[in-house]
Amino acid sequence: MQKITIAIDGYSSCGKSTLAKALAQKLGYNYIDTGAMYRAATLYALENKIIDENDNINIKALLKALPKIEVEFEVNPKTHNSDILLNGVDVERDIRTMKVSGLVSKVSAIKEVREKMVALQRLMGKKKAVVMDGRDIGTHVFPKAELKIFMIADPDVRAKRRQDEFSSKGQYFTIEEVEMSLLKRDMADISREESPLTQAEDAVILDNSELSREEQLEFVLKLIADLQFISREEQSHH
């Protein structure tokens, strides 16, 4: 079976991580979570006091301290997904916090922020046999993926999804305050200059908003399958 890069887009909290992950386990590739590395370029300016009290960001300190910023994955031996380190330190309970939810998109919004991730990010993906999920893989990252999903579903559904994702970390919020995070996240993603979050051409539209985690890797599985014949297809006849 040839090795493919998978690209998986969509909005904030439409299982997209849920999904890459299943679908790296499952066919044995690498899973990389994109959004895992700009939160931890942002949870670096927060510790580093790049971003004050007031949520502003010293764009000039951060591009200075962009060298310093190292991320990395590595492979968790309790849960076998792949953390994010953060200059050789897990941090992937600390980037899940509602802070760093909402000041990521200010900082992924930074040009030379997404130059230095997007590079990371294809070097990670240059050998094929990749997952990668986020706001820009299928457009901007790997416009050329053999697959592409862009994932959409319910604003209530994606609500109570978030809402429960920070209930299992212990953190509560109400279901008004955390639509409205999502909200804003949304219109940061959508009208940011670099790299906005739109559908590539190519991809295929994935609505999960009644749709099992089973459902949802059955419904890849077959695409992957119904390529892979096709490129068998596309030989045979050369």
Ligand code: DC
Second form
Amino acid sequence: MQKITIAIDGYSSCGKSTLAKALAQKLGYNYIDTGAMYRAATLYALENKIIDENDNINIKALLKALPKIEVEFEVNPKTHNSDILLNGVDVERDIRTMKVSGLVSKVSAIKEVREKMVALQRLMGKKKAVVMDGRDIGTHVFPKAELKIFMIADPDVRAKRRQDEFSSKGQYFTIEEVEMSLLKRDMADISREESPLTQAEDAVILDNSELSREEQLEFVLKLIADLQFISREEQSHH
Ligand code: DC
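May I ask for the structure of the form predicted together with 2'-deoxycytidine-5'-monophosphate (DC) now, the form predicted alone having been displayed?
Once more the chain from above appears, this time first in line as the rest of the complex follows.
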């Protein structure tokens, strides 16, 4: 089967990473969680007091520190997940806090931060056979990706899923708190100047408000099978 690039974009907590991981596993592809890269940069800024206690970012200090922020992915032998490392340390858990979630949109709106991460993402996806999820993958990182999915879901469903995810890690928030945080992040992501979250013209919309994990996986596998069929048809006509 021909190796392709799969770009998955959409709002926060629509289940992008769940779908991306399942696809990568099924196809034997690499999974790249680009949100984790912006979260890791945010964690670095917090740990190094580049963000103060009032949540103000010292942009000058952050730009100066950028070359020192090294992110990479490594398979965790216990979970078989592809974990993110920040300067060699596994921070997969530390980047998923409400604190980081509340600040990551500000950090990811900074042009130089985006340029650095996008360059890394293009390098990681150079050989295709990759599933990448984020906000600007189909529009900016890989505008020529063979398959682009734009995920949407009902805000109540998204908030409930995220609340469950937090509580499974011992972090407890009300549904209103979680929904507020999600919607605030969506607003920031669609309204920023640098490659904002928007649906690529050639993306397929996937609304998973009422789909199970299996159903959404089936849906996308069918799209991939159709793509392979179309490309075979095209080849036979040349
Ligand atoms: O997917 P996530 O919730 O972990 O992403 C965290 C934040 O990072 C999200 O609110 C916006 C930003 N982000 C981005 O700007 N571009 C991407 N490709 C991925 C994430």
